[in-house]
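Have a look below at one chain only, the form predicted on its own, in structure tokens format.
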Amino acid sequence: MAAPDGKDEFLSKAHEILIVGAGIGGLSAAIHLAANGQRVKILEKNATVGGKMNEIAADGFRWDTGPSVITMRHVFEDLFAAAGRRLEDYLNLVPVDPLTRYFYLDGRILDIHPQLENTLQAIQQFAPEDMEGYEKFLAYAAQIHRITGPVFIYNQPPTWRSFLKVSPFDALKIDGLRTMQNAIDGFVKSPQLRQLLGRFATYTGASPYRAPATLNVIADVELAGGVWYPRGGIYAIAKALRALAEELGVTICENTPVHHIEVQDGKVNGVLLAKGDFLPAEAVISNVDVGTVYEKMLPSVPPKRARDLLKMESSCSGFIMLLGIKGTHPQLAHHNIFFSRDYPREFDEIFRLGVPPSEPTVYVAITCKTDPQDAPSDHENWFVLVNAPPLGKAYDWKQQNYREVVLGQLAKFSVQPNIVTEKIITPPDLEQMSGARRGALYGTSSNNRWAAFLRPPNRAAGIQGLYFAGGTTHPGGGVPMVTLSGKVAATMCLEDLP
């Protein structure tokens, strides 16, 4: 990396930082951190970098196998303008339109826009009677956004203290009493807007019927932010900012699993790997799901604070199965969403009794609607999610057939005699592949009102030198939040130096 303006001191005053992990939080924080002059090395225990951000070819299909969802666009130009670039030289998202596709079991369809005026016009066809509270419903949501986004998102990890930061005329439009579905039922009456408006909770692997109102921001996030598609894939970002890591020097070790931090008096002074080799380093920033960390990779016993952690409920799996199908579906969009019978059924099955929902939500992405080239000619590619509770409960994945209970829901579209490859991810496969403790895609439950505050921080408490980043910690789980997260793991370590 070349010093900048010509100046020699830049890099004799770096430090050697390591990253644990090259998930999206840790390739963010490798980013901040190498444009700050600090000598930056990630170590990946998988062949690729991404985390569970990753891609599957085969047989003339592509699928993106994580995230498929991506919103907040300047959250993505922030990173990349920190670093001196241009989002655009990287990336080319587009608008994805409609957002999302909604069937129901009444053989009713709804779009949802990025345009208000187009998304009106579809619920006056639909629920003529919730026009006026679904938009406000969206003001709703938005003033929630306003007034928790510069303290509680954008920020570093929320403490009690930050409610100072609130004034008390807003502190009760953060709406942290109720339940999302409770408010929401205050703004609409139609079962099926009902149902579409708690699927956000979801987005933080929770129940909308536990999790708190707060989170209602979700849906501002989408349904004003837009969504957006990287050409290429979802896969397309993972590989923009390992390309503008190494711009800045970053050094990338793939295949490289990591076996323990190391940790004397109190403070991080390298990482054992694998293999037995010893890797000094002023600081370490791990991108691996917290709970694992404090149960696998720190040696000495963890502190109460962590011990309170693993106790935690966690969020919830996902159940995936990559499709090839034969045949195209132009009633299908980019984004569907297929609704249960009984919503409040599905996440009481999750969450109280461990087991996958007897009648799932299913999700369908098809990427070849905006990359044609995701499937052959007169094929489609799906990438169908379905919610699953985490590992640690009766439910045994290797001796049941869920497969056969997902393609019931979408049956009438005859698409398991045109299934022409497959593969099946499930929440085991997870936890193995990402270190996602218990397979949970979003580290500890959103389903309590002081969410905010139990999730883990990006500062290891009571270990010097030790910083977080990634879906298990602030600000949460999504792709952009995970950005979010590398931003304030760095920003933290650079405070913390010398």
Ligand SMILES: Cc1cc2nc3c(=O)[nH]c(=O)nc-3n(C[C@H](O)[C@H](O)[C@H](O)COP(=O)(O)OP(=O)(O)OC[C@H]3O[C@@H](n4cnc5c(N)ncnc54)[C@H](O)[C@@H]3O)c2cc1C
The other form holds:
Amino acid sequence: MAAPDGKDEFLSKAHEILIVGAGIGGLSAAIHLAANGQRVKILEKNATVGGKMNEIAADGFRWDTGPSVITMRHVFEDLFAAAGRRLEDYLNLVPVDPLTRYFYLDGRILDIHPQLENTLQAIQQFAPEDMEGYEKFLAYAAQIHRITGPVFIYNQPPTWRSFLKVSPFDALKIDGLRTMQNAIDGFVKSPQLRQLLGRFATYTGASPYRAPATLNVIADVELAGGVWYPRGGIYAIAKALRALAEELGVTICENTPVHHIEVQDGKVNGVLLAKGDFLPAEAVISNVDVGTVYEKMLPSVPPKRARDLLKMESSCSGFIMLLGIKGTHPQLAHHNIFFSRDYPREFDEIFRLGVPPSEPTVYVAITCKTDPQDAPSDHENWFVLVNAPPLGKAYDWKQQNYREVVLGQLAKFSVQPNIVTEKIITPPDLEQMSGARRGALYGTSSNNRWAAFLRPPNRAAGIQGLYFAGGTTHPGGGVPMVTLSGKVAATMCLEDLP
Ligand SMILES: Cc1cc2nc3c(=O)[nH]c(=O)nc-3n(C[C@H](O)[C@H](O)[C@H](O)COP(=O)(O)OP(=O)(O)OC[C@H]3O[C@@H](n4cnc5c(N)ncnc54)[C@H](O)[C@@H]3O)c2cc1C
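Form predicted in complex with the named molecule, following the form predicted on its own:
Below is the whole assembly, all chains and molecules, this chain first.
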């Protein structure tokens, strides 16, 4: 008998949808589908949800092992609102100030703050001639965000037709023909500020010397929108999405690797689990790296567009050190960047030579600055990240001891003798842990002015009922973007269901 509120009748019309992977994109897709009354099951190969977002605890320390900078708070608010919930009932996102502390080899330090007036004060001390240029750059980046947001970020993947809706005047303003760095150099003169603003290319795993200037939009996202830290650690986001998904009735099966996605007559009909069971489904959303899916998880030869995808340059990977350090460093902030001397060489080594930088820029996040319980007293939990090439033939991570190179860059803090516990995550580990093809953090690289159009769309080419959600499809990588991609994939799936 139908429930008085009609819920049973509603559920009987629900379709069985499988999601492969419980990364943030998979969880977001599941939440949108379940909030729209569908029956959703997530199949996750690992023992925990979150994918690249994960955490490790050891010897009294806790570290987030993947993302550490969370921007675009509104994206998470919208996700909870789509399920009729309030973000603040699940997550306590606190603003981080300074956004980042930048250290230069000449000994100078620059703090960038959420409040523009505080940043301008810091720039006045640091490079007074660039105060006006910095403000103009921010206005330029905000303009790119305004124009590109509806086409490239917040809606379904761009098509030439959707792009034609942008007026010719606006199309020029999105600055797609120059590189990021060319544009930045036109606004500020100080080499240090140029390096700082160029660094935002790495948020998509790209090089500022090759990525299109349109990606200066990332600076607006962080410098105007701020950086947020969830109390309890970045992993609190994965936990909150899991809790919300389960409240909505989503079944999450951990330790359940999918062997391949079954396709019959050009239409998805389910998945085959690694342990041999077949699970039927009306639609499948894959949260696994699109390259990995086309290379390994579809039984038939992938369509030409997919084969072309496998030939494209990958975004960068990362070399990570989780360090428990004895002593405290009041001169460090929550987010710190130690810049290298020669930024162009760094990206040349990563993308042309395929080797990790010989003198890398080093990023250090210390969450115990905000959440003191993340380290024992008089100790700190350092998450150290260096950009690294995607896996290839030029470098063998098993043979080389890159740890020493990275610690060498931090030598002035006497880190090495004070390490009390340590774990290293290399690009091959990232590939193994999340299924990221070549260990690339963001799928295909954005070192190309057509990247936004070449990125694989959320509807699989030539396979009905198969969708993609996550950092390797539209709108791209990074936690807020994959959250949006889950929404896009779920919306497309709902549109196509009978
Ligand atoms: C070191 C590092 C630092 C980063 N820093 C930031 C940052 O500061 N800010 C930011 O916004 N972003 C950052 N990112 C990027 C961000 O973490 C990712 O873009 C995002 O988390 C990817 O989410 P996703 O939905 O694509 O899924 P993924 O995290 O890639 O998850 C995919 C899931 O699929 C599962 N899976 C794979 N194969 C199978 C299979 N055969 N069967 C079942 N399940 C399978 C995996 O186990 C995994 O759980 C960082 C990433 C890394 C690794």
